[in-house]
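Single chain ahead, written as structure tokens, the form predicted on its own.
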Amino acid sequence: MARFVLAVAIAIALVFPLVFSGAFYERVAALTLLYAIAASAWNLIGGYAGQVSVGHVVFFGCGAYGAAVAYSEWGLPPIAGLPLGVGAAVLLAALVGVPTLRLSGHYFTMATVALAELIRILVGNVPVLGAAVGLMGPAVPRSVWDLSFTSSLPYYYLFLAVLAGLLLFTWWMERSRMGFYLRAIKGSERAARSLGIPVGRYKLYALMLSAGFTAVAGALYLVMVGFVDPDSGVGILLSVKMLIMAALGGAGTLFGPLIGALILVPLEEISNSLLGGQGSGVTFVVYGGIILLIAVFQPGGILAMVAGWWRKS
């Protein structure tokens, strides 16, 4: 049954943009997959390890600015900056993870918020990163490696391939020693330590992996949008999006972040399209309402709710 459902889901994903053609639908579909990548990356540390980070936008920004700097400073295709962005994100995760992961609960969350705001202020004052103005990618495609397309359809399939790879890695991790260790840490760090699990080390591993994949999402964002500034690259609202998408679908589950992205991204884009500039305010209201509903009625997310219905039927 599970294999049949997976096969149907893959078939729908492949043909969806061909059935619902049009610039708006293709862009929404591509953005949905992009944010699903970011939320799935957050899920590695926030969902499986239970370390709720609200500063993950820092790693997203590493990927976006790494791609932008590759073009602005060296004239390379933006995607060539992907290793730079991933390396910077993993290094930063290692540096800040050692002190912050010693904290637990809301103390760790508060530390990540402070880190995100500090990095946003720094980025806004660094000339090589475009300061408050931001950086742009190539204005016109110079070669196929610039990955500059007039349609969002190629980006959709590119993001779909990256998301499939990330989900495959997550599926493997779930069944590995690391996956069992992270779930034990999420359940109780004290109990995990009593069983001989090196808690600090594996939390750091999870943070570094999560940071690297989040940077990939950031680089893909720059490639598609072609522009990044402090608000779009390291604005804390993006961290909130990652968190809510994972929590809405089911944090700590394989497909939870994807389910959350499938709901939230089209909802946000449609509201912005209908309401114009006023749509951003509605987005904040919707996010706040979703957080409240999840916390009160279904902390396990949509997948937990569906699983409960399935058991009762």
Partner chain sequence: MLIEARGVTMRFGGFTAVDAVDLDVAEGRITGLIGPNGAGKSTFFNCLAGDYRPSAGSIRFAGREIAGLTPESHARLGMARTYQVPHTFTDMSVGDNVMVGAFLRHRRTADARRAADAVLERTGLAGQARHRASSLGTAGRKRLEIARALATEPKVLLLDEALAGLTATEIQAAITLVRDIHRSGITIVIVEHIMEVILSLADRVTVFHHGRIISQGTPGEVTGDPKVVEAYLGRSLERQRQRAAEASG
Contents of the next structure:
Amino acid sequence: MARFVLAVAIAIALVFPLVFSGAFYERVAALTLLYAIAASAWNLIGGYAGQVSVGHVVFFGCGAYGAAVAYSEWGLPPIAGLPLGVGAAVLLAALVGVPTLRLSGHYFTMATVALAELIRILVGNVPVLGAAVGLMGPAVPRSVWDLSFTSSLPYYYLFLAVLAGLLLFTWWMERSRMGFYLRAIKGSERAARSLGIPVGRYKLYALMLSAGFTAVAGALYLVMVGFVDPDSGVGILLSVKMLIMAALGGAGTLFGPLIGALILVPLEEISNSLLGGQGSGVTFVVYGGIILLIAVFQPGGILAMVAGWWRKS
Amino acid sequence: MSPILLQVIVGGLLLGAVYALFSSGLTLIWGMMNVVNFAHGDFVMLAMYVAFWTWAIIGGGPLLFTPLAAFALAVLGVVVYFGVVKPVMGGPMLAQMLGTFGLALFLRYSAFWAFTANFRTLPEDMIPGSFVVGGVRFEAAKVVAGIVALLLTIGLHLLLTKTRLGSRMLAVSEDRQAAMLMGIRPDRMQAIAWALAAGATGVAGALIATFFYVSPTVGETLAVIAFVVVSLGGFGSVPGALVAGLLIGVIESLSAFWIGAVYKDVLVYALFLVVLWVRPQGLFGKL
Amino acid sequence: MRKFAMAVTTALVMAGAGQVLAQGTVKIGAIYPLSGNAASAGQSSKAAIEMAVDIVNQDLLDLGDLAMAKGAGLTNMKGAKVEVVFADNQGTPAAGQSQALRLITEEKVAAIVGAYQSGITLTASAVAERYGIPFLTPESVATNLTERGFKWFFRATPITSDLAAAYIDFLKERRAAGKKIDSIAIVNENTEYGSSIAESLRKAFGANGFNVTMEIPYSANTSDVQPQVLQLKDKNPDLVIFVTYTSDAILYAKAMRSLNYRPTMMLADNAGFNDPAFVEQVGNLVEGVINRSAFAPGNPGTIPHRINEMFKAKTGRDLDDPSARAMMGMLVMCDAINRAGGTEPAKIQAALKATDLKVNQILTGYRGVKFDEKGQNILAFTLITQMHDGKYVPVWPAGQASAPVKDYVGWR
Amino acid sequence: MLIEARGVTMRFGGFTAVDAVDLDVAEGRITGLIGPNGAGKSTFFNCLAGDYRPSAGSIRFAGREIAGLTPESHARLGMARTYQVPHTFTDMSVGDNVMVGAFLRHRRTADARRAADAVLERTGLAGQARHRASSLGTAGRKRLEIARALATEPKVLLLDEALAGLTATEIQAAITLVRDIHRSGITIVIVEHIMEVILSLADRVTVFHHGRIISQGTPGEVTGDPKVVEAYLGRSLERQRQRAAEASG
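Previous: the form predicted on its own; requested now: the form predicted in complex with the partner chain:
Below: every chain and molecule of the assembly, starting with the one above.
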């Protein structure tokens, strides 16, 4: 049954944009997948290992700025900056992980907030990174390698492939020793250590993996949007969004972040399209209200609710 | 010490007292219930609007609008406790973050919708003027806020440590089940805690409105500092929030004056991280 | 594949355009920050653009030669009405881009104006460029916007170097009048707006023999500005320049009063100090502050005064500079569409390139509107204003001044 | 000796909870640590398990110094422990809880699964393997705690009050399980404050009082020791006095 549902979902994902077209909706679909990648990457440390980071946007920023710098400094296609961005993110994760992962619960969360804000301010003062003005990708595509398309479809399939890869990796990890260890760490660090798990090291692995994939999302963001500045690339709101999407769908589950993104991104884009033009703020009253209602009535996330129905039926 | 440097330090202390003032409610909730209230800044914002509209509509001053804001926010706190917090408390920590984040957006943009995005200020003479002592100028509005912060801190601390109500509230926060066996009604205690915390936030917002601007997004500006103050002081420690607030106020002022205003937040965050490195439970927190 | 997609979308746009004409209305998209930190400015711009649409659609005889005022609707298109579709950029480049795409492909707009923040104008206009839809920014000043080699992008506003040039000319006159301007301090917020203006000013001052002795960048939306004011008080430079948004401007005005600091000469670059909310509520604390504005209401009987009255009747507040520029930008776009006589993008593009509005046809202080090959308005210009009794009045250039320059007073 | 503790001391601030304790645990035995509440037996136990780093002294395990090593190193060397209040991974199934332990010796998931299944079978949890661990009651959680520790394939199993809070029938079942584990060749150290249970289970008993060992020997020797009687009796007398004082006050 579960396999059947999955097969249908994959089929829908593949043909959806061909059937249900319209440039704007294709873009919303592509953005949904992009945020699903970021939220699924966050899920590795935040969901599985239970270390709630609200500073993940710095890894996203590594990817976005890596891609932007590849173009602005060396004239390369932005995507060529992907390894740079991912490398920087993984390195940064290793550097900040060692001191912060010792902290428990909310203190870890607050440390990540402080780090992210600190880095945002610093980025705004670094000329190579465009300082406060930001950096842009190629304004007019020079070759196909700039991956600059009018249609959102190429992005949709690119993001779909990356997301599939990430989910496949997560699926494999969930079933491997690492997956069990991370969930044990989330359950009780003390018990995990008594069972021989080197807790600090596994948390660090999870953070580095998570940071690397988040940076991939950041690089893809730059390729699609073509511009990054301190607010859009390292602003705290994006960290919160990753967390919210994962929590809404079900943190620490394979498809939770994707489901969260499937709900929140279209909700945000479409409510903004329908209501944003009034300029009355109603968009966010609706958006915030729906998040609030889901949290109150389904604290475990949407997947928990679905799982509940499943068991009942 | 040059008078201007003294002025910088005094300014930092007064600013720090204000930080402590709007952080005490957050630390209370955080410590008592282990709930991170993302909507805290928006509570402050609503209190500021209560103050502004009380003045704009009926011309009331701080003596009227401060208790009014405290009352309005206390009511809001109880509503939020039963409507949002209680249902999510049983769930994972992420559910609480989700809920209060949704609440934050909802409150912020409800204010936006109702009051527009326009910036508003109370007139300058609400708590009038400033006075000079030893070459240093004291802004009356901030002095009042500072004194209230001190009183509020002492009051809340005494309430928690010296009264029957306080010990019952702490009992609930330590072990809900055991407290129930002792005949304490946890819901009631936690609702009271929310009323107290939100009421304190109401006082803070109303007083801050006398020297700050009011807008729907003002809470965002203040909330990040409140979070740093609370965790630096140690979650749940009201005196910790006071000390951390004063410390951050002075460091911000001195670093802005000496190093440059752009870097003052960098310094505060760096200090915060160093403190956590040395003391993972914050200055006054318990592990 | 790409060509195919392009062809399909172009066909869709064309089909949409035909439909628009048949209904007798022309849709123009407007992207502004209608939520988030810049929402106050965005809402004001929205009201100004709505008023521009009223000016176009109604036959207003009391606005003199103002572009599009005479005759109801687009006179060259059988009086077709203009309809504006607003979109909220939510203060993020990605949302600005999404909304530009929606306006083009879903709403089938003939052209777009916006998007306030330079970074968002950058991403939104990139979509318009791809779809071949004219995009005009009435207010974004970042230099790189017109350096991208775009064919569908136009900018009506003066850019940072124009503003710096105006300040230099004005200050040279003040110096000639015997004012001492040997030391200058620049206090700027550190986002894109503040830092790019500050950099332009620094360069221009250096090249013209003015000495920038202090630079105080600070983080926008700060909770306290007293240390910065104390730094200024300590050094007391001859001229202090503020480049800030509204929230911080309010705090600076209040802090200067509570710390009893009155600079000899104080200049504020637009933005926060120009926000009607600022002028109305704390304007009385900065009497004599010099500002720049492309718009000044002027004396009763003049056209700007009449427009300000209309705006006030609509919104309850005075028309501020960015909103006036938004209004003007919308009129420029409508003028081009009218001259194009249709909504085919290429015709509008050609008409925009041929734009030549004279000083009497515009409501802002520009010397006219005429675009160079990069899309920049080469006649863009700004006035220098000063706070006189709680209101900004133009004091420079002499031809457009309604009062003489006075010394800084602060509060009374 | 499998475990040799010499001069183990544990201080918290100014308070000395364990004072220069020497203790030997012979391979293949069941060693019981008993003593009144606050006697220091649990603190000493946590030193053995690596949860506390002793302030002074040496602990050798199979000839290797382990005092100050991390809990995870203890586990890797073959020391597994349970907690008095079970630290169940409530988000996971019963079987997956045991898997976590099994992964210590089996890297591959399939191998770990096989090892865990064997442990589940042995501990009588096979029927609940697919249930969520949060659905277990106290007895079930304590049993799971033992199963998880067993899955790490230890040489010695340290049980912290594995029987406390259980009903009489549950205690019998637990004793059977411990005996069974012992028969398979695993050395057992068990902390209990219920004397009756330990006396029937242990080969050798060590009695703690005020942070020191006051008596060691077979259950028979220890119960005959007047110092032990005094420690427990004195305690109960004191308690009676307190109750009387409370009643009159």
